[in-house]
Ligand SMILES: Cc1cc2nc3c(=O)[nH]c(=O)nc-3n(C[C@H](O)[C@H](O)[C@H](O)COP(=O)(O)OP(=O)(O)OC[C@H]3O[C@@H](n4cnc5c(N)ncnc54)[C@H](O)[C@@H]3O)c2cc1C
Amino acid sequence: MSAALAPATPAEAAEALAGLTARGEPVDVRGGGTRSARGWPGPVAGRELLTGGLRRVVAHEPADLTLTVEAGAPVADVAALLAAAGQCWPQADARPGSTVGGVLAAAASGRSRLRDGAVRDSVLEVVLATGDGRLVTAGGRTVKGVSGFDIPRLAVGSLGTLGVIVQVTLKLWPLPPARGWFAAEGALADRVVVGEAALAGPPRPGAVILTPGRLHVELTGPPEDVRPPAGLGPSGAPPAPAGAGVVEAGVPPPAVADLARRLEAAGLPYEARMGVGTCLVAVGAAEEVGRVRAWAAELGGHAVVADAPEELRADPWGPPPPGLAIMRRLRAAFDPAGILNRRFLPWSA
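Atomic model of the given sequence only [the form predicted together with this ligand]:
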């Protein structure tokens, strides 16, 4: 592999990309590398652009609840900085080593999404270094605003195929005064009933999660509200499902219980988020990827391979979503030479 590119400033990142585009040389973007196995198993570009040099905190305004930070900043560092001010970025429970830009590029919402919203809703402004090396600023740094077309929404979840996110402004939340996990065991039907009661609240839970044989509820708020709900006892956070590969399914929230039933019957480890509709499933064989996808589709959803060895990634994405022609034009407009992350998305040529 030829030398990695390690820009130290957004301008350097843009310059590097402009050069690569001029020479038609592909590149893979790497944040913390915790999720680099996501997507299409095509050939590696042979060259990586590392965002680790972009880690400055540009502005933290505690009374505005906003943070402007370069995108290579580790999520853990950001969480520590914010915690000192009694604040948080709700996605900050990401895997150790992950970066702000990586979480955004993967649209990896945290477990508290039920209460705090999806990660894409926390992004106020994005500076994107496009594939051909333009530095594009979009959105605005205030907690609210409509400022023309919402390029930040496109950047979040684009897996580095439109450009390298070099800087972002995030909307923050106050840290809750208290938080705690509670759990129960039992038959799936019973756990679903208890889970639905927790969802209906009060209090409004941070997460209601089904795993094989268990139900987990996270509560946040004043200490009076962080008490075991009926039928649950204190516990730790659930461990992530472990297997050779991880599939991420999304189904309409009311279908989560149905998906969980099928996964338990098949003996697949999973983490299903009630009220949200996302479900991580540990898989060990390509055939299992297909089964999970078929179930998700039957329930009105979809499933993608989030992380897996080559042999499980024959078809990481499943059928294409609507709007493909628009997506193609967007990709062409932001990365005209198609140099970025060719192996991550099925739209790499």
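Having seen the form predicted together with this ligand, could you now give me the structure of the form predicted on its own?
Chain only, nothing else included.
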């Protein structure tokens, strides 16, 4: 079991990282731990840095639709605070126990990405504690404009390998007055036709999702816009694909239906997001991980193991990405001693 560090302020987090760098001690960073089953299998680092003590709401400006909050704040608490003001953070894909920093480190965008954008687009400012103990503030609380490194976008999805997100300013949205899910069953070709019609709108959908045998559409907005699209009826939200592990594939949006066809032929549970190009696939064996990755590559995409036990993570990332050399240089700039979250690095098998 690793020894835990639990800073209560961003400055304490930076101080702890500076000490670890000085001693050359690797460290795993942990928020809510809801997306930790990824990366290379093997023993954890000897140290663990917990962000749960960083949970202050620094500033909520309802009139400006912004929230500045420390990264260990539970997303559920943030959602309750925002809901009381008639606002929300719609880009986040939160699980029970998720923290704000954890959602951002994992770039966990929700199903409404089609309408609301990716979760990285919601970050106006980020404060990052680098591996060697610097506190770097980037972006701005009211205006999103940068020169040089776009550090907020670098931090989102970096899985804590560049630094620890300790505070962020988020752009908020008004809570929609109405929302609803609608669904239809049928052959894949028929569902794709109905889905493409929903994508064309109006109204603009929040999500258009293919699952085995079904099409799901989410609408949000004024009540008059939340009515069943042609060919669909009221339903609940689709369940997430269930399996021992989950692979996340990304393909060009026009190729989503082709990937869905292959997954249905193989009998694999999946959730393919039309218009976005992401697809979550439930897998139960390493061979299935390889098949999904091969199909995604054939369609011009990629696939990574997003959430799975160690036996399914022998190759969690697949082929090295084209920007690997740039990733190494960024890592060296933000974490010179290379202490942070080594198991999440593509090159550290």
